[in-house]
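In structure tokens, one chain follows: the form predicted on its own.
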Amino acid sequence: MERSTQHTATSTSFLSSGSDAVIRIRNLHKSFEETTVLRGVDLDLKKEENLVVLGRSGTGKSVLIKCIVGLITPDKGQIEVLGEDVLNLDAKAMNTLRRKVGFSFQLSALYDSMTIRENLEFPLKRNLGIYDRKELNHRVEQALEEVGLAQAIDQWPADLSGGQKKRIGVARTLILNPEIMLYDEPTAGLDPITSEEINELILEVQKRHGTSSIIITHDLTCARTIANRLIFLHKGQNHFDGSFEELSNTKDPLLRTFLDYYNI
């Protein structure tokens, strides 16, 4: 389904029109001094639904899935995640939701003074407050486990390939078992085979916790082979929703531009 959005005011009802969605976004709006990134964007992500979020640089894919978590303060808008307003909550609340949304960054994000187990820990002690041993070998282990680097346990980020600093990534986000996922851009600058393993791991996420997902990509063969469901973003507004079958057998022109770049 392709569409191109009008925005109108968001009503009050919004929290409690019902939904089996687990975010929801309705006109949201962010600009950076003069330079304006989201337009009024609506976004519902489905519980245990991956939905991949497509678009040109610039166009505010990574500044919506900050704003879900509060790293970022849209102008205008509102974001339900589980059922909260997210932007109402205190200090307090936030922390606690943040606890059940994972965020998998670009970069990984990992410690480089820190061992791949203190960096799988962190989360646990600062959040949890788990400090004993046994329980934060058993939770450590466990992850590393699931992301297929049990092996890596006393390595330092430093020692490990940019394939591998995104499992460990994962592995850190996991160990809270969130119940939704937030990957930006999880397969940037990796080879195709690497890409592909990342791929595969975030389907098994999806599968193993019944996770509900957005992921940012500009990674076609990733949006492909994960998405149940795709958006693409231009100029900071809703262009298209649906799935990879339809973007790929659209007409659109613009969306044309864009996949013919990849030859799709």
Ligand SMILES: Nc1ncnc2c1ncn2[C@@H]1O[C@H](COP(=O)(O)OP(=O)(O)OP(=O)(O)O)[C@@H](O)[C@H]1O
Second form
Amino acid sequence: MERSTQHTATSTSFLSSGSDAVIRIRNLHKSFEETTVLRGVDLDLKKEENLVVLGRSGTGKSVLIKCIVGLITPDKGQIEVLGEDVLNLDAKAMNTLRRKVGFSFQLSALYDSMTIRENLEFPLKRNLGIYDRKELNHRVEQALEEVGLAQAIDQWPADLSGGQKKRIGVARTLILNPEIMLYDEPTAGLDPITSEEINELILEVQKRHGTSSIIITHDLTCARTIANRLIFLHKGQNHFDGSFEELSNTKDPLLRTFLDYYNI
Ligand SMILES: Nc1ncnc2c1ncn2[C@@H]1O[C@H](COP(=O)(O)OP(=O)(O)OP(=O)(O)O)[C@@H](O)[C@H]1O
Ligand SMILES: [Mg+2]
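Next block: the form predicted together with the ligand, after the form predicted on its own:
Entire complex below, previous chain first.
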């Protein structure tokens, strides 16, 4: 690894104090039957940071962030989110924590059989138990305004473009006012101009709400625009941790192959 994150964790000292990290992951391992995916990943997300996670397809990026929200249970390692030891939480505490962590999936994952309004009301009802019509309307309208799609409220997902669906996906995550946002390939499949708009939206959300974000992407233009820091995973391990400038100046052959492809 080019510049390592600190390996200070032990099982007793793991739950941090005085650290400004909102997520701390140490030595994370995960295999699916014969396939070993994560082989000791470390990650720190600092408060109000935009951390980009890069790496080739299949290297375990999505698995990593699914572990953070408890959708996948790792085999070994430690995960601390907002001071909570994720792997040792009971279901109730995990649910409370999940409300603070917004997860925007790799595919925008809107329900096609629901209008945009219904798609946005869904997390409010399920996660916050809000059923009051006025309150629902107010929150849905506000979230749509934030992503510039107030007019889409009564449309169906099938009527929207890919970029608009991504925006709705962001709105659906934002509507719960999370402290941390996890974006899995927010610009995949979008043209460069629409991608740039989504990047700007991510930056706006970060500034306006003071959220801390992990953004998984293959899009280095996106990474350049939004990353305060980047990590590069390779074969389930950390291979690089640093700024975009440090990445673009690297002589590491593996990273060069990746960067040359983008002419960086
Ligand atoms: N639930 C699962 N069951 C079995 N194998 C899985 C599961 N989830 C992921 N994998 C495997 O783990 C590996 C890593 O998958 P992951 O989705 O994390 O890759 P990725 O780095 O996000 O790739 P991409 O850039 O293409 O999205 C793949 O080999 C995948 O098939
Ligand atoms: Mg993925």
